[in-house]
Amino acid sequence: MAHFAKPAEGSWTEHYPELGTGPVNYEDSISPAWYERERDAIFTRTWLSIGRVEQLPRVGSYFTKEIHAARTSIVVVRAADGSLRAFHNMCRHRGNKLVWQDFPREETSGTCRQFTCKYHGWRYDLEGQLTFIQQESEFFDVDKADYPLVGVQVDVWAGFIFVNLDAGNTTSLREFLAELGAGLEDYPFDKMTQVTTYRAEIASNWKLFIDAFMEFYHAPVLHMKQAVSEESSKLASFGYEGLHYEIKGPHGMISSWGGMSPPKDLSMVKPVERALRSGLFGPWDAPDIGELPPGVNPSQSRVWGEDSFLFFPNFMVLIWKPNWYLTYHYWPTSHNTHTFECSLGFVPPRNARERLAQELAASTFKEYSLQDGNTLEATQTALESRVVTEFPLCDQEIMIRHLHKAVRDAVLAHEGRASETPVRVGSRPSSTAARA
């Protein structure tokens, strides 16, 4: 496979010697104590992607986000001046959740002129200022100016809304996303407003699902039956090798072949895909979205089909050659459960055939995702037995090494530790990596 742009010397992994090449340990994915440390070190201190600007089209538009790992609920609103504001979703009177509908643990959205607490009727404007106290004269020298909603840092990158719960954070969103973010920022996400979303509760650690989507080594085996028999045999025979891998700080990306639309041989795909001119890689008739930004297809491979970007800790963006995109979010709810969210963004269809092509792509993706999720629950239960504690990884699984190391580094940096004794995660350096 001469078209794969592998480094001139050694493997991809060996070009990042800090990752090591030895077996890895997954105690970080099965330890309740380690999960509590992640909550404090990562999810309360890192920029987190929670939505898109299209969700807040006008003044007063709002949505809430439950962030279990950070032990909080957030409300984001478009204020009177058109800016975005974010607050902890809590009334300053008795601590009641401020914005919710029938079920307080469920997320909600809508449009309003002010926020009113269901418990005692305190009101706040769109800038978070307290404007009304029920029976204010009953209180003791209370000053409404002293009780605004507790604000949260909020910023926007490429139309994606991020918050940072750390009031002392001084790293801007763009500084945090760094080179990988800058290289992708000009992708026309704003043109792809036909959105389909999925949400599922997964019985596995959040990092294990990211592991599954940051390597395609599994694809020829796990997803074999999704292709016609002849194509399945080809996939199993050739296996998989990525086009490009890149690590920048805690973030990383993998570039892949695929997404050939339409395929050179129509017998390679199922009849419904031939009829609707669509499939897992998206609709075959790609819309014109202009020139792609420099961060996409960094190896400039002629067989490029898709790029997967992981922005630490839990936000993935997938750019597909037929000009559509996916996002994944992995929201931890315990050491061995998480909520998986997916959005598929397409350029709005011009007719019914284009809409059906998009729907087939979304449905096909859902089937593949269910296969991945089912496998992860099996992985979680087996890991928790601790019968085996170290596992070898191949060169195509470099991003797995990187994610677990990035998490470990963040936890230890927060705790001011130079080494970790009780819970060892990541991989030990091999002799080859140590010499590199």
Contents of the next structure:
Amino acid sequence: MAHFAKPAEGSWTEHYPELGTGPVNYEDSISPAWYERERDAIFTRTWLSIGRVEQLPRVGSYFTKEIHAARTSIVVVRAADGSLRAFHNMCRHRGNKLVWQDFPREETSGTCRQFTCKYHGWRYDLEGQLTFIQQESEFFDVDKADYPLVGVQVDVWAGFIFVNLDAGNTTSLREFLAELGAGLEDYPFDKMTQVTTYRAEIASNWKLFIDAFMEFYHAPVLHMKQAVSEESSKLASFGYEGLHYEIKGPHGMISSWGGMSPPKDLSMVKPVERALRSGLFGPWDAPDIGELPPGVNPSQSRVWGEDSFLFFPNFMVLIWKPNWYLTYHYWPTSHNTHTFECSLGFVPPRNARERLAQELAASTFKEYSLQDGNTLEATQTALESRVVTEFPLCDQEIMIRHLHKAVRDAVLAHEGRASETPVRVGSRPSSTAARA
Amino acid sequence: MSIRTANTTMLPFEFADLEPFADWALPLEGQRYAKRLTSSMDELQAFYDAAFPRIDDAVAYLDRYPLNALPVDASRLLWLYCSLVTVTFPIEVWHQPNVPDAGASSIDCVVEFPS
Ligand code: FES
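In place of the form predicted alone, the structure of the form predicted in complex with the partner chain is requested.
Up next: the whole complex, starting with the chain shown before.
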């Protein structure tokens, strides 16, 4: 029995008929060969979110980003004219990694006037031009102008820095993020500079962890022990229903209710939550951030609590009613491993009470993510047995259907076979074919 | 002469009762979490039982200062209460120091809140 209205078709899933309603196959999350196709079709050709403008406050500020799935490292820098530039992090002399500290595989950041290669001392300015060659006269007809750093397309949306590694890309970032991006762009992320970031190595395919965060059907069950018992049995008996689901191209969003900030009945939450007025949904006393942009709480529900946006392929933004945000990034490192990054952003606390309330919210998320991450390892190993290859999905799991389809569509489109092989991830006909 | 001097106490005078737990006054989340994982439930319980009842006193004390200009001993008090947050899950929810069903998974703080 639905507590919230569904589309006229009777379900969110049928509102998007291309998704089908049949069982789904997760071969795309256990096959090393498929992962290679994703690397080629998606991670080297799609706009990828790699950081925030606040990380580059002044001319010469830079950070590096390892993009394992694209087998490259990127350095982003604020150039002399104030604009952002991104380059492959590689020296033109003999290919040494240009910017790193202590550990070549680890990311770094800082401020500099120019980049100097650790190997033979070649130098590059903040625009990527080669400005100095050690013992230049020893070289044969080398013109410095011919050896700039290899540039990468870079653009900024709502203060988030994106790169696209495809030199031939002709889709602008805004065009790519389309309606869902436009609806969220005016959210005041720039006011929420109190940021903390967590990172974990997860033993699952990157899509399986996104799946876990793009449905809340699991929440009342997996996280039972997080709430005090009366609260958790109440949550479990309600189950979960989204307020609104929206799919635009490869991107999607879920809008959720959330009546826990503050909760109606204070006796139902943990003692520390009462003491610090904070918890799972964030601090109960929200800072004033002005009006929310139109993309947030799209159904204009009075019981709205949170929106989860997935910007294809691997960037999630969560907007919470108490005026804070969270991002997730899922960086694949193989077909069955990925690096998970979670950042929480708050308006800077004005006093110790607010500081501790934010600490509690961050701490709560850490506890959740640990449970989720380990559950995913269990899912990955079971799927890899291929004992069962087809799995049903309920209407509240629509975004899982959508993500796996969007990935498959992107791979097949890139390989130029989209027209020959109709993509029907969720449909019975394709499942039958896969079995045969 | 008093035994307690500015050099021998870590926390503000008003929180002398929490001095035995001053080793929880750790500036980084990673340090606080590591200490939680290597503590016994008895140790976590003793810290919780001492610090939790004084949470309102601590917040009221800290709010006398701008957050970005806390004296050193007050900063330690704030870190100690950040640690209290870290141990509330073992005490109030899990009944064990680590997250159930989390196995060997770990999640590490790579960017700390500015403090
Ligand atoms: S590889 Fe960079 S200067 Fe030689």
